[in-house]
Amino acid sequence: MTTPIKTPAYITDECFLERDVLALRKIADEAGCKLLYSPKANSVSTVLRKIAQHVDGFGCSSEYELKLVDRLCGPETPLHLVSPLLKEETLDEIGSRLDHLTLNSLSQWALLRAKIPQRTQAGLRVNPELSFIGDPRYDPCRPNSKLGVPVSKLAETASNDPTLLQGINGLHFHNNCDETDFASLLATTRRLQDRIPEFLESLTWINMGGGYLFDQAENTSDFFRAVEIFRDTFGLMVFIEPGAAMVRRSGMIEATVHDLFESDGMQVAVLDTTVNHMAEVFEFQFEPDVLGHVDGGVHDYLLAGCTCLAGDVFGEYTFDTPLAVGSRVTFLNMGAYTMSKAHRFNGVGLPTIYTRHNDGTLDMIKEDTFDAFAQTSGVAEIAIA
């Protein structure tokens, strides 16, 4: 019996997920590096459990992500933490669980170094001072960046006061986003090789971060060369931690048309989902992929979300088959930064979460409720007055 899908719905397709994770596993093995997953892209429980079977650990960004991975994937799962904010109480509570900890600044290192457990390998995030992202909102190397120690400062410290860096045995960098050309990664590698060669020789590991879409790259030779430089020239264990590259294609959002009307000559279809369920659609102002859309199709529609935000629209789409009230609309490639950023503006519930297994069966994982919404408003107990 087929499970009826309650919309709006977020659906993970395990077939797509497993295919993309295994493809990255193969690339990492061929390059001789360790593969981590960054759960900030997608932390749905079934996704984390599936990915855990194929990676060398998780690159987390917060205490809650760490605790979630630990609970779902078990105490033997290697955990890495890199975050601009690291509280003393966080180290007190979960520091002993960390395999690798990346400090964001030299001041953070000076403040917390004495509290880092002996079993935890400490590293620094370095800002290579190379920008490849046009939008400064997403550029870790923007002027006055809060992310990492500038490589010029690191080189100066390593030369003039190396005792400040004693106890650091790794580096982490991440200075790209949704990139399909690995030339920028190789350029970053050579920047570090040129600026801090002696310091690199004193380390044992380096994390090259994520932000690269391996499945869309025409040539990965620069990636292999970057790994080779760190691994063979400096003898480092190399980590990569893709997020979106593992999960984007495995997720979709299914919605239902609840209203159709004409506005200035355009047919508007109001759906029971919203850009608030796909926050990056609004942030980046792009039109997401929709199943059934065809260029030059017969029937044109403006697909709109269900909130009072005027800009809650997905774009203009054309279909060969007309939409009607009750029609289903499926947004593709929604696996990354969708549920991890989704919110309930206007009191609209979050999508019901489903998993489609390899055999085609469908399981409901979680349904949003009014009680969950009320609790975010500070209502501890739901009672009828």
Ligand SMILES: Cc1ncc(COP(=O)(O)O)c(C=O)c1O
Contents of the next structure:
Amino acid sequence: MTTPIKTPAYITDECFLERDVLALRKIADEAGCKLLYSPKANSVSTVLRKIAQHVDGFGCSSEYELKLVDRLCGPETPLHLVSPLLKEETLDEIGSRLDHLTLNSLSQWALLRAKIPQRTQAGLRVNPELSFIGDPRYDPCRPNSKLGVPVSKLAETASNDPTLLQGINGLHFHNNCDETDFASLLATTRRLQDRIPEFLESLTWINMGGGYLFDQAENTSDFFRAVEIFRDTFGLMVFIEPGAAMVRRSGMIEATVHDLFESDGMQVAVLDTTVNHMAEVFEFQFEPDVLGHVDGGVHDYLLAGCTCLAGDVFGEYTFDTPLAVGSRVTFLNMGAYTMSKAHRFNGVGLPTIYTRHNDGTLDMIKEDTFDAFAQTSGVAEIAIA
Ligand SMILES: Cc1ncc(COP(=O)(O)O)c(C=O)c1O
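The form predicted together with the ligand, contrasted with the form predicted on its own above:
Up next: the whole complex, starting with the chain shown before.
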């Protein structure tokens, strides 16, 4: 008997996850670089445990992510941290667990360098000052960027004040988003090679970040060339830390239609999910992929979320068979930046988390509860029956 899925549900398909993680493993091995996973894209426990079997560590962005990976994947799992803010108390608490630590600014480095444990490889985030992203909200190289030391400043410091950089043995950059063409990665590599060649020679590692959809790229030769430059010309150990490329295609959100009515000539289908559960649908205003949608189908609906936000809608979808109250609607390619950005606006619960195993069986991993919601409101003990 198959387990009935409680909706709204977030489902990881382990078969897809394994396929995409192994594809990245193969590319990293062929290129001769180390593969990290960036858990900000998806930190569901079963996803982290599965990925841990195939990567060389995790590129975390906060204390909680570090602690979560440590707890789920074990004390031997290599941990890297890059964040615009590292508090001294965080370093005191978990510094000894860090294999690689990237500071975001020269001032954070000056403040914390004495406290970094001996075993931890210290690095700086560099802003290559090369923009590839049209939307400045997502461009780490935008004017007045808060992310990383501008490469021009790094070049100046390396030549005028080299003692300030003593103890730095790596660099980290991340300046793209959902890119399928590695020309920008190669351009970034050449920019660093051109601006800070001697500093690169003094280092032992470089992290090229995430931001590339390896699975959708037609040509990876520029990626291989970029790794080769850092590895062979400068003798660096090269890391990549993809997020979305590893997890996006393995996740789906299943919802139930609860109401159907007409509004200005359009059939509206109200679902028990919401853009709360797919924050980027609202942020980027894109229409997510829906199973069964066919161009030119006869039954047309505006799929709508269940919160009071007027713009909590997914878009217009057409199906061959009509929807009815109780019909299921499945959103595809939901594995990245959905559960990690999901919230409970309007008091709507989070999706129930499931894993679908390779043999087709389904496990419920976690169900959201009123108590969990109440705790986020500061309720320590639940007094309401
Ligand atoms: C520093 C850093 N590394 C890795 C990633 C993962 O990027 P993606 O999921 O686009 O591969 C991000 C995403 O914002 C990032 O900021």
